[in-house]
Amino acid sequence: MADAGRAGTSLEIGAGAGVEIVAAGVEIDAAVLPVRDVNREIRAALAGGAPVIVRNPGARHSLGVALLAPGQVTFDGSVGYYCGGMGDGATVHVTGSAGWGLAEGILSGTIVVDGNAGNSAAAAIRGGTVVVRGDCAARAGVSMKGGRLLVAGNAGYMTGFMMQKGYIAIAGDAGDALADSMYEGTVYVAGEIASLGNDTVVEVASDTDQAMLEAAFAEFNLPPPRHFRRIVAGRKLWNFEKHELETWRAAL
């Protein structure tokens, strides 16, 4: 990384220049540098207690992936497959959109998304919160073990696919097999939903529900959502039973 007395400078990494500390904290052009080093210098940022830009991020995958101190990170344009994946702390801002497997399996952070995301957004987080203000794909939140999944749009098929915990919270509508063999966990839909999946149980959301739902819309400036159902699990699943075959073979 540049060095922080040498302000306006630049770091040559291979046959480009790609680092450049400023105002705001370190810029970093990813069009000059190939995916390994962005990270390495996003870490190496992080560890120095500044903030990142990521200029020029061009759709790549698996920026920002693995970063496991705290700190501000903005991807300055879209993202591809895997960003922000196997991360625990850092705060993650994508001003465009993001691939397929945005956030997977991260312990802790925020990672939030000005556009749509692709296919398994926040697929088996354990914690933290994963933001998309447009539409998400096929398989939100599949196998979430905790955490939260806010969606301002709509989500698409088999959206918390065995789901374990956590919850996901849909301000739009929900695509076909939603919350399919989910174990434990809660999802949130406020507009209309295709159909449900295997062993789901839709209840009214309750006051408790609604409050805790505006109020982390509200924390990422999201429009008031309307009034939520609840989708939980009907537990047939958990365990089997002879008489339950048909609940099985259509899971299956």
Second form
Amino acid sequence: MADAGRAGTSLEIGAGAGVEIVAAGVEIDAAVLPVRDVNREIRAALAGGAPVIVRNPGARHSLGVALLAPGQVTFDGSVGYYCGGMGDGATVHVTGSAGWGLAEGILSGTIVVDGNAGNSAAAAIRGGTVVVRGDCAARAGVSMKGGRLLVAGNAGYMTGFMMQKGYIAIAGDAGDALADSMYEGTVYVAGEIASLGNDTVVEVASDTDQAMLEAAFAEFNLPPPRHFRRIVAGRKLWNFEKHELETWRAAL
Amino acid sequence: MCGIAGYLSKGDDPEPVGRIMLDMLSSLARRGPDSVGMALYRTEPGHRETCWIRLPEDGDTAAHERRILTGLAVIAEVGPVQRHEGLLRVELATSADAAAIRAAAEGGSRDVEIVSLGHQLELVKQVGHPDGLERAFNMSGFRGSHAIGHTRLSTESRVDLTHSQPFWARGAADVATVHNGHITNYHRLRRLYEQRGVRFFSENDSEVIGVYIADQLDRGLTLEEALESSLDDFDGSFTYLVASGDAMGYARDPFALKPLIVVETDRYVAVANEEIAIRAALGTAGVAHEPSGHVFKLWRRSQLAAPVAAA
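Moving on from the form predicted alone, kindly provide the form predicted together with the partner chain as a structure.
The next block holds the full complex; its first chain is the one shown before.
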């Protein structure tokens, strides 16, 4: 009889403390539930096909991690570290800001942050889309293995560090050591670049690139970006060459 | 890890900064429950000089207290005296400078330490969780203009009162620091200062930040200039906060290795390692932002626009 407290009328089925079924979907009050229960309720609601809105997230950590099914989740406020991490398919919307490790390691799905993101947004994602309407702090897109990261504002130090695949598009300015030691993938920057990282090459973005990026920004109602430059790997650090020892010294 | 937090009001009226800081630190205590402390600033600059002194752990506490007060009475009119746990709080009316007050109180003893000194600063700290700090010092009712605080996860030095933060920037009245990270050139800097006769009380690398700031101010630098020069003079990972009678600010290492979230509204500036602490203490106002690396910022109350009065 573990679910005895949840029986009652048919309207209340599936609802527990801090969870309310409303016309638009399921509403969860994060202020009165442990994070583990918040995530459990989100998964249960998504499994039932209902969109979820989480009130009072209070910048708590690990909200909406490991959501492995499609569905719509809105966090009404700021979230802490690792929001939406390890996800595969869900569409997550954060109306405030996000802390470190936003969307870390997602395979697919979409995570949109209306405010700013802390360090290491979209770290090691393999697919999906991460959108930050404000600024990203240091190391956004570190070790990206696919997918895309769209930043409407500025991006901080070492954005795209050691990225391997996918692309990052920054409508504002990029900080120092941009795309340092990238293996592959592409970084697009429309604003100023404080400095480039090791083994990077700046190219002119093609018309096809520009059209693709403008479409992506339009898809998320971001302001139309200016013309992008494109940064790719110089590929000098792929294999060790003794006569390029100085390059290696600088990189390490 | 360690947790650090700061709050600065833009208004003229005293605010419950003790309660705000306690709420922030309680939220951050997960980051380090070894010890906790806060530096609180009262708004009136004309308050008597207030001195917090750490008593020796060994021996007759009452005798230590008598010896310290006798020493201070030579150079100052000694006002109210209170003892909280291992700390003595003494108010002084004196024209003597910080060095003379230190000499009078410490009296050459290795075990007596002036923990803080200033007209606006109250600096309390102890081993354990923020709840214990409130039980011992009852600072939740403190009203003032700004505050910084710390919860400690000890990684490389002892867990005791001496190694707890905040650290007074020893010698610079009203200046205090809290630090999250490791200053990896600490030993070199410490040797440098010791050769010049500076005394260190702990083996906590964070202590050198206060010593450094005090030294830079002593050389005639402004607090802004001291923060800026520290970005290149310190090695390692650091996000630290500094506060003076008029200001609060931060400095961050080039790699932005330790977190720092800033929320600024027209009424206040709040900073912490994690936004959760700001939301727990102050609610949902303002947009959180994380600065990049190799940056510093200082908010001076005297230079901030007065907040718009509530309708």
